[in-house]
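Encoded as structure tokens, the following chain is the form predicted on its own, with no partner shown.
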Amino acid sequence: MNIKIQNMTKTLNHTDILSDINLDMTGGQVYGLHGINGCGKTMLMRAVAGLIHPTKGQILVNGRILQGQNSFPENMGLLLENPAFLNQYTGFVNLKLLAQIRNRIGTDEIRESLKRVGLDPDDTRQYRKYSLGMKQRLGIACAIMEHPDLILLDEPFISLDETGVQMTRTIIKEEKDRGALILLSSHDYELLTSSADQIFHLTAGKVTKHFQKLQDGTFKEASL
């Protein structure tokens, strides 16, 4: 898996929400997007997911430009903003309904994904009765259940307790070791350093700083 973002700008209402973004990302690595709310983190993830298209520039996934019939990465797992599930169904049924869209996995993989995030596959509670932390865990399970090559996690640590944060770190490492390309965002720099190999800092829609993890686990500012 390789993603190249080349000279990408996204303009809405005559305002550049993202400006001249250039990034090169490969599988088996974790990339973090850092910045305050409104800096463009989620918009950039939406662009990588193919949910919005650049006003200028382009995004290539494995050498193919995201456009037209090739608007979305082929094998992607996504947790973006507030995940939408059906209130009247259990977590397991929600994931089963989503899995049936592409029929890539069965019930065993769904059950395993729920267990990985600390949810009981046999829990009969409806989604509407889930706590915020449980809803976040279900969103993470949805993002990883089909073993995607590209995993996008927008603020994955939000609403999680300490156990949930550690669980998410473990999952991110496992998926990285499997060879997935992981892009995650957070306004919390320390949380990003616990998982990411490289961190891009965004300010007003621009990548203004680039940090790379060294062998001793510390980060050093690198060239853009």
Contents of the next structure:
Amino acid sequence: MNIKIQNMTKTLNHTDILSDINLDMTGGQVYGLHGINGCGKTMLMRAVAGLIHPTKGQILVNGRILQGQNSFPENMGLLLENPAFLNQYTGFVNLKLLAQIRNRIGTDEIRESLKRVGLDPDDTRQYRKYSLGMKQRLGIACAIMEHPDLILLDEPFISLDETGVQMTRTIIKEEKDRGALILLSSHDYELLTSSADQIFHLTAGKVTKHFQKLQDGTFKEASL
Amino acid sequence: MKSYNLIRYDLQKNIRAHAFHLLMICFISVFCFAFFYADAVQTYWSARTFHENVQNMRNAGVSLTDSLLHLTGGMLPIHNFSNIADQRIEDYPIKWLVIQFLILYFTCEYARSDLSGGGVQILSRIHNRTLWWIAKCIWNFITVLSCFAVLFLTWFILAACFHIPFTSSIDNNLFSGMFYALPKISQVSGKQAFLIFFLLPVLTCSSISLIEMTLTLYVRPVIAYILCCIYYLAGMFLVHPLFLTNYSMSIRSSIFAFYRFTPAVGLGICLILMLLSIIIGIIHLSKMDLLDTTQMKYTRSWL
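Show the same protein again, this time as the form predicted together with the partner chain rather than the form predicted on its own.
Following is the full complex, with the preceding chain placed first.
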């Protein structure tokens, strides 16, 4: 898996939401997007997910330009800010319904991914009765259940307790070791440093800083 | 297989809300039938007791066709708008309009809300915006169709329970009471009845519902809904083939010889509009940025 973002600018309503973004990302690495609220982290996530089209520049996934009808990267797992599931069904049924669309995995894999995020696959509670943390865990399970090559996690630590944060870190590491390319965003720099190999700092839609993890686990500013 | 799973997901997602919607349609059908029955009995009211008057109505041969005309007939257009104040509220096809407006309401928000919610998960799995849109169009059609199926099924059951004969004759007295004109034909054939009472209302409503769903890609669902309702209402007063209301009101069909709205032309216009809505939706969606509700502030102001 390889993602190249080349001179990408996104303008909405005459405002540059993202400006001249250049990034190069490869599989088996965790990339973090850091910045204050409204700096463009989610927009960049959506652009990589193929949900929004660049105004200028392009995004290449494995050499293929994301555009038009086929704007989505193949084999992608996605957690956006507000995970939306069907209120009337349990977590397991929700994941099963989504998994049935591609029919790549069976119930065993769904159960396994629920267990990985600390949810009980046999829990009979409807999604509407889930706490915020449980909803977030289900969102993470949904993103990883089909063993995607690209995992986009927008603010994955939000609403999670200490155990949940630790669990998410473990999952990110496991998925990285499997060879997936993981892009995660957070406004909390400390949380990002615990999981990411490289961190891009965004300010007003621009990548202003780039930090790289060293052997000793500390981060050093690198060139853009 | 993907398309089948996609449609199944849409149906399952809305199953609870849709069951409630169908129940509403069922109640409205009962309500409309009660109105028809009261109207029919009142037309032949000459005896003392209600039972005797019901018998009078039955003897007169009020049929299923009369009942369907009562439900779907609509109104003959007003030609002299200076007399519009003289129109009574019961002259307007309120019940028929309420049914259409309700169905439009049921289908107005789903596609749009899904685009900024769970639909993103679906899109990331199917990698195809066209397929997603077509699945939504099929969902839309199935929703409209099921509403009409429940409406007419309830109607038929009630007609059978109240001993309304399943015949095709038209009752002069009831007809003139409804439309202030005498019928120019004495009966409709089975094929004609299927066209004007079932197929055209379903297709006209489905076309407008698809147009409404396509409009929600450009404007807020509530605005799309209001625009479609205005279009529907305008057709009540404007006798023009481009206003589909003229085809959804069976009295304006060429079969009744008051106007020249032939069912075949109506079907053609509906199919063209449906196709256009699907194509415009596909083209627009391929260029559209899929933002969530909080990010939409960047793109729209009041729309």
